[in-house]
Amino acid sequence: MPALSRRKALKTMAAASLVPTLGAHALPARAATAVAPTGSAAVASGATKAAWSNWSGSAKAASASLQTPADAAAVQQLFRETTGVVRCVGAGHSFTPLVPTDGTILSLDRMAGLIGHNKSTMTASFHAGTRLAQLSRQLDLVGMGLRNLPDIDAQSFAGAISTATHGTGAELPALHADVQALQIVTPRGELLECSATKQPDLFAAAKVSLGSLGVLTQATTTVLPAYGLQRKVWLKPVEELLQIAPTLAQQHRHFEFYYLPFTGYAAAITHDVYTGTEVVHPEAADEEMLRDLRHLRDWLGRFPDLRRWVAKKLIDPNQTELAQDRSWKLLSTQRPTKFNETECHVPRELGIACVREIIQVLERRNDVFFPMEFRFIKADDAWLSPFYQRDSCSIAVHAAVGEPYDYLVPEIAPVFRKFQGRPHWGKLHGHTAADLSALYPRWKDFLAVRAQLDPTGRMLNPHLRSLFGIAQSA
């Protein structure tokens, strides 16, 4: 990365040495990270209760027990020998209360790893608790890779599938769309297998189920031969980038951008297939970029016009960053800075209009500094997929942990609703059962499958009962 030409001048200008070096770190580079889990889900067994918290701390539970079965047979035994609600947990990266229950929390961490792969069919099967970081490395060892990945690699495969977790790419669908077969233990303790040809309705419902149909134990997915990517990151005035974003999405395998609040700029990121062997992987600057944006907010937050003026002086629009490496090393990483988030998926043709209004809403709040993410996702056919039969754009708004985030839903959601947004199941949202029924054409079909598999509601916690419009249990 070229040195920031304005850095020295800005330090001189700042009498108190407090001016942020925004330009130097405004490019949200990503780097390969270690396999180690993020520690996002804190679980501690007490004398009578198992305390649990999600990654950001926005969802907590004091459950009767924490179970860690080693295989599908142990899950079957658990359902047959216990009563009460059972909720699965992966990495705890959902901001919505999908997990909390006073019943049993079931971790799939002991059910992890590659089961097998087939280079004739280009498929691979994994235990459902496999974290995406481990999954990518194990695929790479056998010369394979997923077609796409989300930008965080901590999630379990089951959790990512069940919540419709996605990456970016105008022609690339979410992870669950590449799943070819699933193995599920139902609340009655039955072991079921489904695919597009074997129990197809169950398969269409189970690919995105929020963990409400049973416990996923295995998944088989389509894979590609291992491949490399070349990444380019550059800064551009946000209005100029908004005008060309749809074209860039068509021109590149992956395209996304981050809007940098109160700067007038956005960071564009593309990834395209790279067939060379040279590895170029600059040191990640995400954390420095966040610190710079936060500092700019802290010092000039009460003066938004001055904040924008200073930001434009600091940013060097001629900077670019290039990286070349294995696909999984560039697409996914870990996020040391914790945050809370809301995200919605709107019809692709409405994406730019929607994000313009989101930016207007965000810049009414002088405390906002966290970048907003904009991505493209291809349509699929899972009944509860937010991308069901709809090419989409995804808009994600974040607030750092420790900062107010109670505005995310009441202030952002009205804009998402205006543009027919379907919420990310793992991100904060305010949609009701009536809203969701209108947004998802196969909503009633899904609820029928759910009722058939789990008539007593063992997989339902209060959050899911509310989402599905089912009365809370006594």
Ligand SMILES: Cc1cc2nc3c(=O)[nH]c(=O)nc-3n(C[C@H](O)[C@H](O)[C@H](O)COP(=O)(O)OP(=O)(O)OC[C@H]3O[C@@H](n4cnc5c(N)ncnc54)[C@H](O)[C@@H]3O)c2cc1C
The other form holds:
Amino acid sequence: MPALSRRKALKTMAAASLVPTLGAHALPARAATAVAPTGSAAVASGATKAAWSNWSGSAKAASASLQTPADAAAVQQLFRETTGVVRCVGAGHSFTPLVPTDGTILSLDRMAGLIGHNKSTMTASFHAGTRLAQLSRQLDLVGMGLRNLPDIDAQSFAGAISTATHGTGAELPALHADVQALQIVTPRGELLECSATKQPDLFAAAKVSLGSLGVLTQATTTVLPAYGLQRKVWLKPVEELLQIAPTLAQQHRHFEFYYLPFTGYAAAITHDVYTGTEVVHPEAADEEMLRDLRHLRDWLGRFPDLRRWVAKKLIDPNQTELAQDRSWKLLSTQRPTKFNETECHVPRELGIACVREIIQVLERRNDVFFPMEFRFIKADDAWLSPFYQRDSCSIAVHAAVGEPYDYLVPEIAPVFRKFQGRPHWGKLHGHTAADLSALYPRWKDFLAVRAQLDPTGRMLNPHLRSLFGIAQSA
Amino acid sequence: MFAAALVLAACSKGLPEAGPADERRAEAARPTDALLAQKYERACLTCHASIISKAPLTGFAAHWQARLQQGMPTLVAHVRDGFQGMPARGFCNDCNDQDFAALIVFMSQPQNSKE
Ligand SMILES: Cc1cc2nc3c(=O)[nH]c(=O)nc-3n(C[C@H](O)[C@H](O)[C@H](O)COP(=O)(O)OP(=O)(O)OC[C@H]3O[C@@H](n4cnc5c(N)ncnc54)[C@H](O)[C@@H]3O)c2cc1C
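Could you please show the structure of the form predicted together with this ligand, as a counterpart to the form predicted alone just displayed?
Following is the full complex, with the preceding chain placed first.
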């Protein structure tokens, strides 16, 4: 979410919420479906079943057990001494039902932290359960930092790379592309190491593998010397921003924008390397911004033209905001307002055309208020990476938890399909095995590696079976 | 007018607001017990040392007073089962109720206010 929106631009919109008792005319559209919000990642573990829910509440499970092994040997032992399905969980921040199983949920919370770093090769090795927030802090202590980060840093490293989690930057690939080596415990209980030179096929398959090839236990990744960034946020009429977005993406290390529905405005955000020492970190007010956009929707949702007109009056397009801090402190934030989300990655050259259509589709629904996010990601070569040999733009559409989100996939996916979009593995999508095999040149190769490592399907749950086109177990 | 709206919103909470110095103190604080400190660092720190997260800030007494009044069993249940922004098990799948209670005690203790 944009910092500026946070601050002034949308502070301005707080005015909308001032108009007395206008909320009384809230849209009826909210009456439609929505899964009740619940707690989040992980579980209340009872003697028999462990109830599990992901962050947004869109995926749930009643599992036989929740295991937290202390080391790779304990993971090997678990596979050797038990039968049944084992699904790994990181932070439970995927929206898709990648984790749910009535078998065992395996958390690597005890397998966390920096193992070692090497300043001559600029690499660092981590236990795979390390949360990105801890990883950034520990790297900072040794004068290092990741090349890029996603919007939040609650995810575990293994969970993040397993779904091809990414940030933004035309020349910056997703996190898994910086991984140099992986250690993995296979469903047969073997401990394997792979890299570009050691079992290269396994490596290309395992980097983004949805937890289907085994349990990642350690990862070595390329890092940079710790660096600072300067962020600039400003508002612009969306049409003007769409014209210059590709140029901004070329000019800045990181560029992204958020479209603010029914306002006609977008917030542009750039980050560039900052070599000074002065820290400027204005207090974020994303939550206030969201509240104001929601109020405007509640107040004027039935009158979209009026809603736009009022928004234009309230937005001050001359506001900009600057921040300077350590890279990890600016690139990732926290999201107290929960939401559900769909995201697709389309070929770079089709990004702007695609987002125009997405905006049109979104604004057919008067109840929409959540900002839509547009980012740039560099190509890589992991077989199931949505950025496989394709520089991409990614478009993410959100709906607040507690509001309908069942429209996200049916209404948005046709546009994503039209533009050859590959869905984010961790975000809601409706792609089937047939769609995916056409979108991923190495699809069959991946499935062959999977069948070889896990012939009995110990790491498959119903969602993965359906994605991979494998019959559901009896 | 807009500024007035924001001031009103802030006052209506009736609580002192945490600032950057409180956040820095929260970021630096650690439980003395090494094992608990490990759990705190990997599970609690990200949200409880951040004002944006809206979680009660470690060491910032005003965020904890009303919560503590609910009694430790209730607070432990909120962590174990999840409550509002608090994820169930607080991102610590290997924590038991005693760990949760110890972490709450640590986080709710006012930190030395010297920088
Ligand atoms: C608020 C929010 C913001 C987000 N922002 C971004 C963003 O900016 N960019 C982006 O790309 N995505 C983003 N996401 C999506 C998120 O990054 C991915 O869904 C990510 O996979 C979640 O990581 P996790 O640790 O929670 O993993 P989980 O969701 O718990 O698991 C994800 C997958 O990883 C597997 N896995 C976990 N651990 C292991 C292991 N040790 N070995 C093998 N497999 C394992 C699981 O089985 C599962 O298939 C966001 C999600 C949320 C809720």
